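To begin, one chain is listed below as structure tokens, in the form predicted on its own.
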Amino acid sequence: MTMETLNMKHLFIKGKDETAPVLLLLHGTGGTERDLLGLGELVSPGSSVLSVRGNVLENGMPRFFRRLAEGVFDIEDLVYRTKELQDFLNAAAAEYGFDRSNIVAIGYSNGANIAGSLLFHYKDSLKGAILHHPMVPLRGLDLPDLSGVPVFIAAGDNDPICSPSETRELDGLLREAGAEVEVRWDRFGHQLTSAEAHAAADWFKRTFAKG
């Protein structure tokens, strides 16, 4: 393994179906690369899984980028860490021999935000994304062409961290760039619930079913 390029702590688990999308799992604040393995198994049991731990620590809690306060992102670090993840994905595809163009991200909270930032910054960075309680990663950016990129957003209409207006703004920005967005609303605050996990799995099967 070339640690110079694979510079993020991660797990790669080869799946039984090499044609299925590779799942990129991205945890929330304080999580690890093991947090979302069950969710990945639920969404696509046959997929290979690349689960990554963020390189930033906030009071000892792993994150994918720094923030200045709750809901206030360090934009310079966000841009830097987004490129770090993009470069890591390129290197991981070469290292593990999977199709770089066949990655679907599943992110929760901070992990959903870095996944959204990949979409905002890099054309063809992801084949699709499942975003649990994401925010708008940054504003004032001309998004790449996201035509045909499917995105599932799970949101809480009483989420204290990610307001409904934030969700609607993100939905609009992704749609304007051509993405095919589906939003699911629940009333469980900022939690990643079993109900939204199953809804994400149903969406994935509908969206990426063969034939």
Ligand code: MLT
Second form
Amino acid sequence: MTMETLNMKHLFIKGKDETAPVLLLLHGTGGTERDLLGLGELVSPGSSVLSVRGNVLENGMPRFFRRLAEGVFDIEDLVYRTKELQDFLNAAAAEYGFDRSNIVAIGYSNGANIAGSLLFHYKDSLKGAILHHPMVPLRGLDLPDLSGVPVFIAAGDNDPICSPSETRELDGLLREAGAEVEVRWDRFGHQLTSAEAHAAADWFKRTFAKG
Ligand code: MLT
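Can you return the structure of this protein in the form predicted together with this ligand rather than the form predicted on its own?
What follows is the entire complex, opening with the chain shown before.
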């Protein structure tokens, strides 16, 4: 397989502000590269957007990696797909001419999990990340140095897929690696709420505001 090809279905939309972080949008199970465009616009209207569709199909539903059951990941595929996305980002930065070190991911559910896996595997893959309802992507890994990498996690008290204890575990693992994590809890389940989307936008402005 070629290392660096644009082998993931995606949209690249050039933004007005070339210095703002490029938003990497990663949908949830069954989604497409169009799902999170509105969220990206809310979070950083001036940013360029790279929105990717997962290469795995589960009963016709796009995902970023295989799972064996709800919440039980195929770790071998997760590792393979994480590298696939990492290679894709390198290739996309070269193809579209943006700064590879200036990418902030926004992921929901399965998309948040692959974004978390990028953070777990590759130093300097992401400048920061907004993770809506993420899980711990995998356990037993030595994380790279994530010093100063800002991460916003939105979680639901009643999320049946990402339990509060798993959210706290993820928070702890990222913090131990040096990341600056902020967790926001809502009294909801797994859905991406409008309130958490606005909170993510506020966090982004506080975190990446210029000057
Ligand atoms: C996953 O498979 O990544 C999680 O269970 C979240 C989801 O349902 O997509």
